[in-house]
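Take a look at this one chain, the form predicted alone, written out in structure tokens.
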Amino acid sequence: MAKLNFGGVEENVVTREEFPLAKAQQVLKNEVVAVIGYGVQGPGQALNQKDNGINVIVGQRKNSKTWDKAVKDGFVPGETLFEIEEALQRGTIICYLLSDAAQIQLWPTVKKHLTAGKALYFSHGFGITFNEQTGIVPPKDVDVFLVAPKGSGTSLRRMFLQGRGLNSSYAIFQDATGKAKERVVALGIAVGSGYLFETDFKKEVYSDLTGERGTLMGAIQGIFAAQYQVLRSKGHTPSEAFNETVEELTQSLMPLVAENGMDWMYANCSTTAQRGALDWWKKFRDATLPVFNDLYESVATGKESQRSIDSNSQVDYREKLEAELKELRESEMWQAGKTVRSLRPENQKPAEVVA
């Protein structure tokens, strides 16, 4: 375990100097690590897994999709692809990766697998964290731990074919074998990670949550919306808008912050771009300061999860949902972003060579 300093505050990580690989391999060795479901997460975690030599199975519905999607990956129907409740009986480590509501449905089947020494292993601290909502207590002989990657299970598949890794959080919630600690970490680093930092499930999950709706998702979405609708009514065409909204920020700026950081970034903008941004950036904060102080009250007081639990349980889930995607996909800015992505070089179709 390694100190670093985050901007003045020492935080315990493991990095894959001190834990390499072999060494997970070493500790999950005897283990059979059953991923159930392959939907956002599993596919990532279980390829980087199998890729890893570790003795991974995945358990999921047959003859659905996710299953054949498994199959066209490599998982071999009977030997490393199963049904979910023979896959649950086969684990001794059960990864459970299916949608927060899902994982509600089929606890008292998990549950029921889960014998002495076995561990569940979470990505992600909603169902244990709400448990009142979720029902979701497990037996007190088993550990209970998360590996959360930080980004999507489709980023985690690339940057490991790509040979980086996508940093992690860690959580242990119950160590009953004593063991909890080492097997954590050596998940963390079979799935991919490039470092792992320590939290817990509470944390996880409350920060989780407030950036899925604010800085990752909801409102970068919403500050897009609002700044291409004023260029397009002060008389900006589409093109424009939108390469002045999103195209700028995604392809040219977001990789110079990824590098090197914000200050970085400024000090590689024109100096007219540096001045703007400098006055702006405190007035967007103050404005948006009380939307994220209400967006974490509702977080912690279980608000968004029990919205969560309700909207993805009911049965016309799936309809509602391409509905509200439909209208993000179909409106101006994002159909103008299409065409705008079209034009980028590398998804320019090569030019005939005349002789």
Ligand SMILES: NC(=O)C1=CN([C@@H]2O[C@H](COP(=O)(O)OP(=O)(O)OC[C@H]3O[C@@H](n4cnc5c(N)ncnc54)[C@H](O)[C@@H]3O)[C@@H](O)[C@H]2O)C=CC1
The other form holds:
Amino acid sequence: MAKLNFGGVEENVVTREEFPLAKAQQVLKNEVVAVIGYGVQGPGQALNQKDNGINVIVGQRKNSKTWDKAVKDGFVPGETLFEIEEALQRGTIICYLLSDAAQIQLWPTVKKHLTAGKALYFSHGFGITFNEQTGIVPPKDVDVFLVAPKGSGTSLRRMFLQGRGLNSSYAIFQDATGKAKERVVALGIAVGSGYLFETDFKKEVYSDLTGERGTLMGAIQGIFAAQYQVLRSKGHTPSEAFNETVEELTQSLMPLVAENGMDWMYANCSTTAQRGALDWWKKFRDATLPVFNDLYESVATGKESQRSIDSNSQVDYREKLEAELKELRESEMWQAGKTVRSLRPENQKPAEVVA
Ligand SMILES: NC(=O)C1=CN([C@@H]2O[C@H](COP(=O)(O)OP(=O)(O)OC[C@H]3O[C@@H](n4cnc5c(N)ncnc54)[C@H](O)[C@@H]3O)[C@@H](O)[C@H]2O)C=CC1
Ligand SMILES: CC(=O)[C@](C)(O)C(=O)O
Ligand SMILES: [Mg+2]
Ligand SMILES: [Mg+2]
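Structure of the form predicted in complex with the ligand (previous: the form predicted alone):
The next block holds the full complex; its first chain is the one shown before.
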């Protein structure tokens, strides 16, 4: 374990240098890793483990699209692809990668197969932290831990294929065998993580739910919408409003932030932009701080998890969700974005040229 300095604070990080793949293979050599669910994280984690030489099987409902996808991806029915219950029975490590809501439904079945010494693996702290809402309380004689890749399962797979690795958090909730630490770190490496950051279940889920509702998804859409609305109401065209709100950010400025930080992006903009951005960022911070405090409170009191569970358990939720996504997609801002994207030189012909 390396102690690294993060802005003056020391934290424990596991690196691939100290825990190479060969060590992970060694730790997992007598395990059967059963990946339950083949949605977004399932394929990424299962395929990376397969390519890393881990004994991995997939558990998925037969006659489903994702069963067919698993077959297409190289999992063989009866050998490495099974109905969920059979995979649960065969697995010594159960990677519980159903959606958080579906985990509640299937829990009684999973619990039945968690015999002494097995391990229960999550990619989120949700089910355990909010166990009063989810009912997920594992037996005492199994290991319980998580590896949460900090990004989409799609990126996890893509980055693995490029020889890179996505950073993940890991946490141990229960160490029944005395081997939870080596098991979880080995799995973290096997699923394709770059670095593994130590956390606990509660911190993982609180930060994850805050982040996706906040700057990663919710807040950014909110800020985009507000600026776009002001520009449009002051007579700017949709293309101008979109370019100055989204396109320039994603295409030009955020890649600079990703590469070398915000100060470096600022330093590469005009002195005019720098002056204004330095003056205004604190106003935006102060204006949004109360909202972020409300958000964290809503996560910590279990309101957000309850809302997610309640929504996801409605039979017509998929349709309702699609209607909300459609509203976003069909908003003027994102429709303008569609045309702006089509004008990127690499996207050749404009999608819609008005005669
Ligand atoms: N989507 C992502 O990239 C990320 C997800 N996670 C976590 O990973 C876990 C898995 O999430 P996703 O891959 O997004 O899940 P998902 O929403 O893609 O669903 C996974 C699987 O659950 C199956 N499923 C749904 N309802 C079912 C039911 N009632 N019975 C049996 N199977 C059912 C689906 O067929 C699918 O194969 C969650 O804990 C999530 O929070 C963590 C980081 C990122
Ligand atoms: C991709 C990820 O880590 C998220 C945004 O938290 C999620 O999909 O839940
Ligand atoms: Mg999340
Ligand atoms: Mg996340």
